[in-house]
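A single chain, nothing else alongside it, follows as structure tokens in the form predicted on its own.
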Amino acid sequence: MKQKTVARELIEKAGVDIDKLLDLLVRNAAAELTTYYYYTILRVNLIGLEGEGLKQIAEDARIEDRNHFEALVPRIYELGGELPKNMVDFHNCSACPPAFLPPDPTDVKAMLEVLLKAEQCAVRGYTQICNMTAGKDHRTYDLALAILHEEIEHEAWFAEFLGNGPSGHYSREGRPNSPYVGKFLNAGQG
């Protein structure tokens, strides 16, 4: 049996249920993973017009969803979770669901309306991580916090492009991916 970690111990004793913690770590770890995956779906089929505007948007989306999913998976072994040993399992307990390539691939808004619901889902996730960490488990709060940033500028870029009115956030072409989160990733990553 592992040994229960200091941090484990000092975040149950500040009073955070670190099963429901970590099952939310793990919903939303297969969240940003099965969302790159069909974020890189979405953006092979924008094309024309329209959906070469947004495709370096998505990219820059779909990266970031990427490196959470690599910055939540220590956090989770660290406090002795651990993903499901199998895909679809993961796959299917996601903490959102799937991005699916709308029926008809060159409706650019539908595509747009299937990545504003990812990441208004992921939005309301990773709050839900801070509401439950915040003064308790402060490295969980700093990395869900971190996350939360990226995902709240994702939102604002989607729904710019629907006409939602101007965010005020700017993709990151020519900037390096995850400015909150890079601090989470090991060198070379981000």
Second form
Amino acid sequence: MKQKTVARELIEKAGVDIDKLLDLLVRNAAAELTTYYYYTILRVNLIGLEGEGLKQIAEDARIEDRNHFEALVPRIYELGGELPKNMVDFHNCSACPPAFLPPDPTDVKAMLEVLLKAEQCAVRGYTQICNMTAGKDHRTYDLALAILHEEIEHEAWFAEFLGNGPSGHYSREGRPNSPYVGKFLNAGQG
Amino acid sequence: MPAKDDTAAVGGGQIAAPDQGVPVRYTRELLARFDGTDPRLPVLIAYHGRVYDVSRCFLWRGGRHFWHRAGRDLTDAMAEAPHADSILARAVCVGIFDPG
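In place of the form predicted on its own, the structure of the form predicted in complex with its partner chain is requested.
What follows is the entire complex, opening with the chain shown before.
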């Protein structure tokens, strides 16, 4: 049997329900990977005069969501959790509904609404993890907060396109992806 | 049809007409049958005295929503949820919860 780490022991002692936390981390990791998949389809279909204008931010959000998955997985295992062995189970336990291509893929507003809802779901999920871990599990909190920063920016990008007023956020515009989560991506790899 | 009830319900408060023999007033015991374990039955939850059909919600697949189970009164659980109760506007209110 795997020995409990001191890090896990201290988090439990601080009052975090680790089973609930792991449930959230796995479900949000599933949401990230499935979103990466569904955003691939959305991005492919963002064509035409309106669609092409959205393609780059959809791509940036897609790549960053994949990065979030990559950053979450080590923490899940550190805490003694694991990913479901079956990809179907993983998909179906996602913390967010699938970001399906709208019935009319030329309807850019419908596309934006799918993208926006996915990001808003993610914002809720990481806020919940931050609330659960603040002051108790510093490492998970730091990770969830970094992801939250990026999800909030994604939400702002798409909301702005839908005419919800100025967001005050810039898109990546060719700058590196995952400015907040990047520090977790190469950590621990020697 | 259900008894007249002036309690404001989430999602406009309209209670759907009884469908396929599904009763409108749910006791705790009756509600527990709609926990998602019987695929022939809708997945139901209670919230603030109303019963909602969440069968079509992806996040209630199999009668489970994170660590919550369907077929129960989840009024107290909403406080820790990362969403407002307005989310229930997406579900159909199918009856009254009568815990007895």
